Structures are given as structure tokens and as C-alpha cells.
Amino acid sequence: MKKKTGIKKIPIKDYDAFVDIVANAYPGMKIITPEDKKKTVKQLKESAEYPTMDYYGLYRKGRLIGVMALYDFTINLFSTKAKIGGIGLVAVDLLHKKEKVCKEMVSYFLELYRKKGACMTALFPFRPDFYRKMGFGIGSKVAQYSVKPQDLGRAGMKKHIHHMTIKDKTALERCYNRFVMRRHGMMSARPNKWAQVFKAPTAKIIGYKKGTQILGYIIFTFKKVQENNWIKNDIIIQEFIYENRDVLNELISFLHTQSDQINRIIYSTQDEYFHFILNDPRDGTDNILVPLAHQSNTQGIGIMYRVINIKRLFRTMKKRNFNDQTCRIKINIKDSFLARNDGSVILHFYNGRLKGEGKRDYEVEIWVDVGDFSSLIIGAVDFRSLHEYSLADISSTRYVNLINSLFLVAQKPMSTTQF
């Protein structure tokens, strides 16, 4: 009898092998002792009970050699709820590296979410260049700030600020979900998010509470500045959610007043204007960039997006106003990794609204790789820059400004969902 080869959901009996692959692929997770492995297996079993996530594995000759976690998320796509697939915990057995195991799993993931009705997928890359070759586009940059508490605005009112407990779980969930629907790019939370937050022994949550509603919160941990100094700590912000400026002001005031024992506040954000709130935006390194620019933060590439069905994508965005622009455009997408997504679509926009399907006439034509198009359509980059960098071509350069305006966004996409 032949041993099975292919990708399937990982049965519980294979979770020990699952954990071994993850432990070797990611030594930094420190799954070392038998107790560590037993604890991780338990966590996987608990997570697998949620209907919106599954663990899949690649088997060859009946042996598990690659694993991945797949998530059913909802994304706020320009004020419209849309299905989006997430992939994480991608790991390959050390003996099977360079055998295209990851490529096979990602291909399966993309096809699966096309069948599920998603128009996009997303991931956090272990190597951005690797996933760009598979058609994933770069999302908003993440800026990490290291600021003194006293430089965060000024001390003000804190009358609505309270410690959050497990009793506030439902109100916190509702706050997060409201924020998701207010901000483009935000995604539904991992199904076990709040269970993990309240189980974490080091996590602290303070929130803005008005009546029975929570309108904002900060999840954070403390980290010692020096190993032999238990008095001075940094605050590491894990999530910062607020629904309006009044909430923001009180949460900022809370952070401002921690200066007696807090050295610095470390905050990673996709808000490109956050430095304006700081009295002194310098990050304490005293680094000077040529000719005379003070280092305010460090930046990195985080979430990446990928369009997997361009026609479904535009049908999903039928209510979006494309900045009042009127034009007839043919978009040519090059997708060498997902053949069914390779091709063209003709779209007619009238006063910013997408009107009609199946029309054949167009006045301008563009050519773009699926990864760069994914970054463009989500709002992480503008068309003018893609064209200038020779990452997109156009049939007539006199249309560059029009196409740039068509896809321009007021706010770049933001996501706090980790997976």
C-alpha cells in the first residue's frame, strides 16, 4: 500500500511531529524541553478548536515534512467587509529544505482561499524577497519609536482610564471590532486573541471606559532596562486602539505620567504621522542622518498582501469611491505563480464609481506585477511611484496623474492582527 503524499489538515496524532518541525525551524521560540513541547501541543489543540483557523501539513510518503497555520479573516477594505486568508507558522523539516516544500504549501493556500471566496491573502514574511517572488506585495511600513514618557504630549485628564480585567473582555472585543470597521486595512482578530492576552502573566491592559463602553485601550508589558536594575523599566506597547481624539488624549496622558519609573516607551505603529504628537521625536540614539536629520525611529517591512482574484476584488469594492475619477482602463496583471489570476480586466469608472462589467473599450492600459498591484490597490504605494520606479507601465504617460488619483488613499492600510 502506497503511503500518502500531499497536503491535508494535520490530525492530532501528528502534533508531536508538527511541534518538532516548528521547534527546529524557529529556535527563537525556545521549544526545547519535553515540557515545552507538551505545552505547545496543548496550545495547538486548543487553537484547532476554533472554526476560523486550521493547521495544514505537507506529507511525502506518509511523513509530515512541512506545516502551516491558515486563518479565515475579515478585512475592512475601504469600509467594506471582505474575506481575506492569512497564513502563518510556515515551517519545513530541516531535512527537506530547498525542496520547494514552502512553495507547494503557499500554492495550496492561495488556491484554497480562491475557492473560499476570498479576493486577497496576507502574511508576515520571514523573508520579504522570498514572498515577493510568489506575488506578495509590501504593505504599510512599521515604525518603531522609543520615546521618553514626558515627550508624549502633556499630562492631562485621566478620569476615564481604568485597569482592564477578564470581566471587560466582551467590551474590549466590541471596541476592537468597532475600530476595525472605522479603519481601512484592519482585520478581524485571531480567534484566540483575548484568551491569550488574559492568560499572559506579563500583559497589562488599561482602557478608556465610559459607562459600560470601552472606547480605547493599551496592551503592554514591562521590560527591565538593565538586568541588575529592577527599578527602571521600559513599557513595550503591544496594541494601541482608540476611537476618537478624546480617548487618545487620555491614553497618552496615562503614558506621560509614567516618567518616574519608566525609562522609555517602545511603540511600533503604521501611523506615519505619529512623530507629530511627540515633544521631542528623537529616539535617544543621537544618530544624525546626512546632512542633518535626527533619527526619530527605525522602520521595517511587516504585513504583505496578495490579490488572488482581481475580478472578485473589484466586485467587492463596488461601493468604493475611487476619488471621483472618470476613466476607462485596462489593467494587465502578471501573475506567474497563480496562473488563474494572470490576465487582464477592463474597468469603467464614472465619477469615482465602478460601473458595469464585460465592456471591451478602454482609453488607457497599464501593466503591473501582481505583487506591486496588491500594494497599489490596498493603498501602500501610489501609481506615480510605481511608474517612476519602472514597476508599472502605461500606454500613455499623460494618464499617469489620473491613474495615480484613481487609486490614491487618504490613509494607508493599518493592521494590528498578528498571525
Ligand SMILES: CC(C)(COP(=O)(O)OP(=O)(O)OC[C@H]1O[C@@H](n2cnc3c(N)ncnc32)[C@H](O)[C@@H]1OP(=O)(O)O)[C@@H](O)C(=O)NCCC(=O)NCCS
The other form holds:
Amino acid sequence: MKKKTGIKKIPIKDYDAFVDIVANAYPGMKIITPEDKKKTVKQLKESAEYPTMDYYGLYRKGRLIGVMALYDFTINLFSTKAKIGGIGLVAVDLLHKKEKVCKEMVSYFLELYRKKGACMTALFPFRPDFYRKMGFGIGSKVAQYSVKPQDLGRAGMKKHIHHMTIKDKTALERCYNRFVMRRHGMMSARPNKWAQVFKAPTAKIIGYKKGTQILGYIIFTFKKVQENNWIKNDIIIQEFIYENRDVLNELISFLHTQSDQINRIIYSTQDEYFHFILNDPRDGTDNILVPLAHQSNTQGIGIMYRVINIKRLFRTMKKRNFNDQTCRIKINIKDSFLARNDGSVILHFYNGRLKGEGKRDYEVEIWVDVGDFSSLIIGAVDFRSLHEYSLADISSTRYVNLINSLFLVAQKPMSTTQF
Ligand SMILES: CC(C)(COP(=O)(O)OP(=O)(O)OC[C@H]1O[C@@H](n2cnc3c(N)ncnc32)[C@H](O)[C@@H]1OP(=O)(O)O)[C@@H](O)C(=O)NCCC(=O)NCCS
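Please move on to the form predicted in complex with the named molecule, as the form predicted alone is already shown.
Okay, now the whole complex, with that chain kicking things off.
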């Protein structure tokens, strides 16, 4: 009998082989002993039961050689809820690397989410250049701050701040979901997020509670600063959600008042302006950047986005106001990875609204790769910069300002979903 080749959901009987591939691809996960493997198999089986995520495997001659986790997420795309596909846990058998296993799996993922009705996909890259080649564009930068508690705002009121317990799970979930609809770029949570948070022995949650509602919270852990000093700890913030400024003030107050015991608060955020909240925005390294700038944080590239269906994307954004701009534009997308997405679309904007689908005339034309277009449309970069860096071309430079205004966003996308 001919052994099967192709991609399918991984059947439970193959979970041992699945874990072996993951253990070798991510040695940092420390899946070493038979007990570690058993525990991981159990965890994977539990997660596979959630209806919004699945594990897929690539088989050649009946043998599992590549795996990935796929997620059905929703994203707040300029106040519209849209489907977005997520991919994670990509791993290839050590013996089969550089045989285009990953390429085949990513192609499958993109096609699958086109079929599922998504217009975009997202991932956290192990290397941004690797996935940029596959058409993923850079999202908002992540800034990591290391702040002394006493430099964080001021100690004010904190009468609504409480420890959160499992009883607060539903209210926390609701708070998170409201925040998703409030902030562009926020995505639905990983299906097992709250189960994992409450299971994690070291995770603490404090929240702002008003009546039965929770309007903000911080999930954090403590981390020892020095091996031989058990009293000195940092607070590592995993998630910081607040629905309004009063909530933010009380949560900040809570952190501020930890100054007696806590060395520094480590916080990674996509909030571009967070340094304004700090009394002293320096990060304690005393590094001076040439010619004279005080190091305030370190930064990184995290989430990447990829448009997979440009026509559906604009249909999804039909309620978006494109900054009151009026123009007739042809957008030429180069997509060498997903041929069906390669091509052009003609759009007419009147006072910021998309009108007249199917029209053939245009006054200006732009050319851009799908990855950079994805960054542009989500608002992680502006058109003027793409044009200046020769990452986008335009039929007439007289239109650069107009196209820049068309796609400009008030707030860059933010996402705290981990996958
Ligand atoms: C990273 C990892 C998944 C890569 O898997 P892989 O199967 O070896 O990768 P592939 O062979 O599919 O390499 C990608 C190919 O797609 C090709 N490709 C990328 N974009 C392309 C495009 N637009 N058009 C055509 N080909 C393209 C690349 O050129 C490359 O082929 P090449 O090696 O011939 O140049 C694997 O090394 C691994 O398991 N690493 C450890 C775990 C990890 O870090 N996972 C990633 C988590 S996000």
C-alpha cells in the first residue's frame, strides 16, 4: 500500500512523534525525559479539544516530519471584527530541514484561511527575515521598559484594586474582550489563555473591580534579581489591560507602591508613548546614545501580519473612514508566495469612504510587496516611509501626501495575544 504524503490534522496516535519533533526543534522548551514528553502530549491533547485551534502535520511517505498549530482568531480591524488566522509552533524534523517542509506548511495555512473567510494572517517569527520572504509584514514595535516602581507615575488612590481569583475568570475575560473591541489590532485570546493563567503557579493577577465588573488588570510574575538574594525581586508584567484612565491610574498606583520590595518593573508594550508616564524615563543602564540621548528602553520586532485576500480585506473595511480622503487608486500587490493574491485592485474613495466597487478608472497607481502592504494597511508603517525607502512605488510623486493620509492611523495596532 502506498504511504500517504500531504498535510492533515495530526491524529492522536501520532502525538508522540509530534512531541519528538517539537522537543528537538525547541530545545529551550526542555522536553527531555519520558515524563516531560508525557506531560506535553497531555497538554497538546487538551488544547486540541478547543474548537478554535488545531494541530496540523506534514507527512511524507506516511511519516510525520513537520508540525504547526493553527488558530482561528478575530481581530479588531479599525473597529470591525474580522477573521484572522494565526500560526505557531512551526517545527520540522531535524532530518528534514531545508527540504521546503515549512514552505509547504505555510502555503497550506494561507490557503486554508482564505477558504475559512479570513483576509489576514499573523505570526510571531523566529526570524523576521525568514517570514518576510514569505510575505509577512512587520507589525508595531515592542518596547521593553525596565522601570523603578517609584518612577512609575505616582502613588494615588487604589481602592478598587483587588487580588483576582478563579471566581473572577468570567469578568476578566469580559474585560479583555471589551478592550479588544476598543483598540485597533487587538485579537481574541488564545482559547486556553485563562485556563493557563490560573493554572500557572507563579502568575499573580490584580484587577480593578467596580461592582461586579473588572475594568482592568495586570498579570505578572516575580523574578529574583540575584541568585544569592531572595529578597530582591523584579515584577515581570505579562499583560496590562485598562479600559479608561481612572483604571490606569489605580493600576499604576499599585505598581508604584511596590517600591519597598521591588527592584524594577519589566514591561513590554506597543504603546508608543509609555515613556511619558515615567518620572524618570531612563532604564537604569546609563547608556547614552550618540550624540546625547538617554537609553529609555530596548525594542524588538514581534507580531507580523500578512494579507491573504486583498479584495476581501477592503470589503471587510467598508466602514473604515480613510481619513476623509478622496481619490481613485490602483494598488498593485506583488505576492510571489501566494499566487492567487498577486495582482491589483482599483478602489474609489470619496470623503474617506470606499464607494463604487468594480469601477475601472483610476488617477494614481502604487506598487508594493504584500508584506509591506500588510504593514501599511494595518498601520504599522506609513506610505511616505515605504516610498522614501523604495519599498513602494507610485505613478506620480504628487500623490505621495494624499496616499500617505489615506492610510494613516491614529494609533498603531496593538496585540497582547500570544500564540
Ligand atoms: C525554522 C524551520 C521551521 C524552517 O523549516 P524548513 O522546512 O527547513 O524551511 P524550508 O526548507 O521550507 O525553507 C523555506 C523555503 O521557502 C523559500 N521561500 C520563502 N519565501 C519564498 C517566496 N516568496 N517564493 C519562493 N520561495 C520562498 C525559501 O527560499 C526557503 O527555501 P530555500 O531553503 O531553498 O531557500 C525549521 O528550521 C525549524 O523547525 N526550526 C526550529 C523551530 C523554529 O524555530 N520554528 C519557527 C517558529 S516560528
